[in-house]
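Quick heads-up: it's one chain on its own, the form predicted alone, in structure tokens.
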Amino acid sequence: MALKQYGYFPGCVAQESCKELDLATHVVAEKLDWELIKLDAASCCGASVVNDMNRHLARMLNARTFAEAEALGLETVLTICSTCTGHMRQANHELLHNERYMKDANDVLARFGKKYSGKVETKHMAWILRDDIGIANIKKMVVRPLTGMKIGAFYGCHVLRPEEYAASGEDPRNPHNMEDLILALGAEPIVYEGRTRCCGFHIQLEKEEVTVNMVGQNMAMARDQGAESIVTGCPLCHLALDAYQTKSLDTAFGKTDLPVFHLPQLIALAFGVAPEKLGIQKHLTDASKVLVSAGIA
């Protein structure tokens, strides 16, 4: 039996637009002796569209996911998307702190022979690495340190705020978990102001120019502090940062060409996995120069 069992919630984007994130997550899970248990009933967390249009439906979707995990005897649902983490924790918070919401959820679940009693917690993979494995133990597993890589962490919004839902154990204004992981992997963490700001993903279809400016400013801040690449724990942030930095040429922030890694990709690289096995070549911003400089590719 695996050392740790988690209900696995990849979310929508990691199963389609960012399949390399799902791939890298399974690679890391195997290295850490984790069993990622598929939640067949899980659907979209309801982020943005569903959540904005029908909050009740969004809660029901997440209650169904929690109920399945609970029925399987699991205490934790592991996520690899900051946005999913935030929305799922908000839904769980509402269910646990409002008797009517929990009753409504269980009335619906009962039609399918399901029940949720509130014993499941959603945690981002980064938190699990910190709390269940430990940063020191991650460092011991590194076989190919990311020496010479200067990496800026991009936390984004949903994994840090609102604090009553996030409860990540981090200061939402000055977190350090991602920087601690970067350091443990042998790289140099670069701290910059934009790391806890919104990536602009959620507004791109309405106001693309706003997203371009948000990405341009965040990436320029990282570049100006010395970052040569970015790592994020959110595939939505990855899509925005990777794609829209190339469109920031007409803004006041200047050109940036910082490769954007998914967190599991960096961990897998430090664990000795070849870049081509992690889907890094799928990214829009070429990472080969950074990897060659670090002696990885």
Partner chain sequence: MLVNLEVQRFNPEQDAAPHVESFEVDVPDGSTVLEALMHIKDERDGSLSFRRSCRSAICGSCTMSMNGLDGLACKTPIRQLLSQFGESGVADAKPHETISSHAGQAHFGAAATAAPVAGAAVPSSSVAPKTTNGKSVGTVRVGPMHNLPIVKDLVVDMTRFWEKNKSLKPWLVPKNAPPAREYPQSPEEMERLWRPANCIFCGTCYSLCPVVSVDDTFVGPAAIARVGYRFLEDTRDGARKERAETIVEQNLWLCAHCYACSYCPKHVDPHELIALSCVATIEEGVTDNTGARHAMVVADTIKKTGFLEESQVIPGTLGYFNLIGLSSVMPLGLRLLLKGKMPPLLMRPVPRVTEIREIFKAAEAKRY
Second form
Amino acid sequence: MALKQYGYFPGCVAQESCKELDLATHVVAEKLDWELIKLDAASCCGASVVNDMNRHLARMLNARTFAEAEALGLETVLTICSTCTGHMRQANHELLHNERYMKDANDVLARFGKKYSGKVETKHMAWILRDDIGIANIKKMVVRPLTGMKIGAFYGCHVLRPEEYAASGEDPRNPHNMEDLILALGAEPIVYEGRTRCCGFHIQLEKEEVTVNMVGQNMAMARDQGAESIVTGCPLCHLALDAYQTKSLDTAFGKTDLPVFHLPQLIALAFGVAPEKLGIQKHLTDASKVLVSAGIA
Amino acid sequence: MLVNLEVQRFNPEQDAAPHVESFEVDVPDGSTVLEALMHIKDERDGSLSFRRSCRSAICGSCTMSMNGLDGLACKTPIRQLLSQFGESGVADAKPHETISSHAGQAHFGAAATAAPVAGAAVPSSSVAPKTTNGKSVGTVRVGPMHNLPIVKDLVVDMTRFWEKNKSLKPWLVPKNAPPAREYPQSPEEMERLWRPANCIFCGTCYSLCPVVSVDDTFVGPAAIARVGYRFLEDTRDGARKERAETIVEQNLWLCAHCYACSYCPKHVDPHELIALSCVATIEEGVTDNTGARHAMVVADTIKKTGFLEESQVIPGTLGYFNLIGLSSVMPLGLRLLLKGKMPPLLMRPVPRVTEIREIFKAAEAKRY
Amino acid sequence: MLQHDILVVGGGLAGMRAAVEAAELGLDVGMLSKIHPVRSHSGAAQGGINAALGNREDDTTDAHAFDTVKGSDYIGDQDAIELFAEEAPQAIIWLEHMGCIFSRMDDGRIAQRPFGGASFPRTCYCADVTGLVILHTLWEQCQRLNVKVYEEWFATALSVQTGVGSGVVALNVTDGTIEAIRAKATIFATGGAGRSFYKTTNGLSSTGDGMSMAYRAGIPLLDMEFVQFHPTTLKSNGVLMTEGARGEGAYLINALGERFMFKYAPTKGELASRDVVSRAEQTEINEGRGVDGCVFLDLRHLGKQKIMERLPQIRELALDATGIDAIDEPVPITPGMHYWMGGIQTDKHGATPVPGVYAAGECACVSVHGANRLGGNSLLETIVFGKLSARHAADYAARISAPDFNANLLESERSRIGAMLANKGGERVNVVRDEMGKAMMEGAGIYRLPATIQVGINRIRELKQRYKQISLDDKGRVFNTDLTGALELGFLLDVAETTLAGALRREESRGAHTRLDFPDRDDEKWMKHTQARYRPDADPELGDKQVTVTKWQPQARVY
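Instead of the form predicted alone shown above, give the structure for the form predicted in complex with its partner chain, please.
Now the complete complex, all chains and molecules, led by this one.
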């Protein structure tokens, strides 16, 4: 019997262009003796995009996901994506706070014999590490401290805002969970103003130069405070920060080339797993220099 | 209580650039930032300039940045800021005990979030707070709101903000000739207008918006929520289609969905009303644009497979025959391919995907 | 020289209503406002706007007029009041047609709530942000009509040349330039003067500018001694808790938990007129049945849903200021200075005795409020008389050719302001301002005695001298709010002086003016307006003006 059991919702991006995140999550889960029960039949959370089209759809799709978890006897869904976390929590919040929405959702779920009773909570992996395992216990499991690494956390909007339903369990305007984790892994957390800001991912197709500028602005803030790499709990942020830093050279904020780690990759490194087993070589912004100087690769 | 205020000063008649001036002031416990600033202006330096009028969060004058959080100074108790940042007044990624003098401080559903921005020289977190002999309860850093040019000290030029509001035609265009009495409107129809009705044009959301900070063509959250959405949703208005077109032209879809504007002092929640405005433009058939195409293609892939299919979304959004658009993303695609990060071209549908299609049918039958 | 057919001074409700009307009539209109129009204190009005729409009960304009006359304690001018009540329904319908958002009844008509001193539920509202939604509607119309706005321009003096008004001198706050703006007709809509009291519900911009400018230019101020104290304000910061709360059924309770109002107003209880309720509260407090200078506004029985739907703003204001959630606990409140019944003398068309000068809204005294204003009548006054003053100003402007601007005024204002910037006298604005505020609290409060009024008068005389020695920290031109603060203080001192003078002279108790030495209304001697005229470097010259009575003879006033 595993130590902990969670419904696992990797989200679309971790199953598509950021498979390394899914991979690293499983590595960490194994080390922590977690059983991740993947919600195989679950759909996309809808992100902000479905919200922009049809609010009923966003709520109903997620109600189905929650019903899947309930059917498996699970009350906590573990997510590894800030965007999934936020939008699933939003849908749940709306379902729980408006009887009509819950009824509408259950009416359609009933057509294929499902029901959501409102008992599922979506939690980001970073919160579960803090609340279920404890930062101190994570620290105890570190076999290869990331000594000397100066790491800036990048939270991702949707685990922080809106406070009403994101409810991250800390002050979203001065959060510390990610920094606490960085510290526990033996690295030095770098606090910079961009850490709670937007990466610009959602508008990369609307106007790429805006995303590039937002990435440049945030990464320049991290660089100026002394960060040498970044860790994020959101694969969408990862895509934006990882891919667009090279272009940020053209912006007013100047060149940055901070490698961007997924949170479970960083934890696995400190747990002694080799970088190539975590897909770090797949990132566009090269991490090898940072890893070499930390004595990891 | 003794508090240290580090106020950004700028007098265009004297200064080449903004600088920070410290004031240690004794103000009653429970004071707001505005009360502390008024104390400075009265007793210490009458030249300190800021806008203020109602001091009860309804006129929208005193928007500023406080410890990097933008909001109304009259609605921001000093102790609230200290409970968020501790004595230094600088975000430090550390938990802080709530330093509460009375129960009221526990409630602050709406102040601001961290969003400093290019152009406005905010006292940055690298500025070490001045020591205050250990007597002061802490430091509050005050600067002008972001994304607008500084006139003097904490006063900014809001011209651009007003222009953007006006660009969305902020007045009713009656649908029908006026009746002898009021246009009938049900309580539910009025209810839709309630949130934008609470907007006070304070500009907090505009100051917080990271898109505005890098792209001045974005009309901004206040204009979309208070003007765009408000008239799109007014049953008395007869220009819905035209409004939908205008708001898209003013770059509605440039909203990054970061929800920074959720820190609205008046609970207008622009982020929500932006999303509902997007819905309305699609409903009006204003869909020949990147944003609407993106939303539709994403929904389409979810309907087919349950997944947001990245490989389908890019060409679907930019248009399959948009060679220029597609070629601009080619280099990135190529690099993803080389690194083995290219998303699968076709996703295998999730089990029981027919259920998802059933959900689409049900949801599409409803008006939002 | 900058010039317009009509220049509106003030961008609140009355000012914007006037500007919109003038623009609709096709006139060249300029609107000057020392703060952006949407920042105006009209937006802080909460509870509603009166009109006998009869949506809930069979109300009539005649009933509205009578309630207003009774509320005024029989010193309002009845011709103006009748016009006011008759214009009201169309004023609301016009606002609604312009897109103003109102709370609605289930059948889609505008909802109406009971208010103090009203015999029917007559107050139209949008939850508790009524002033804000009307203000925004008018701002929208100003934008639709492309009204020229002098935003953040501060008027300093009215030009009167050969007995005719011809515009103002104004300071462009943003760059410090001082200009003349010539106009055929000038409409003052500058709001109240609450800031002459140390504590008030009024915002920091309510500084009696128009009252003082008109007064200094020779236009009389009327009934300045009638100052309204609102029954429900927060003790700590003076912020208003709407009368709409009591309209929705809230109780006033004392320290013993008793609903005390029926002792003072056997029929209406909490919904008696404001002067009655404020006096009752002060009596409870003075007789030891208060807590820390307060009694309590109790909303608990209304329930969370109704509070959040109808009164969300005041719930949050109380929560922010006191930490008390009105859903769970009674809110400590105290009567607080709120509104000026008196002001610039006008006829029922908004015209002052000086041709070409008009006034509307709180700065004016038409007089529809007499000795006590009913809740919901001030917003109505701005809309009705904003419109009427613009109409009459437009007629006037069409009849005359552009008048000369007072030849010396621009230079004398420039040198006056230059001297203020150069003054090294050593007095501080805040010191003089606070002493004035305290003198007004003592001398012009709810209960008045000749001795304390006289102390106040002496103090204001002294402060007027000290005012000449004010020196400013800010000597610059750009956005000098130290300077505008000093100019505002000068205006306020005029208001304070005329108020106290009127209070000392009126030896009776009527409406909001309560003289402990003359506890009764005295219709024989005092059923008349107090007129105050400016005399340079001397006390105001006081006189009488007759009250117009049409069909309601004075009777005992019981609620």
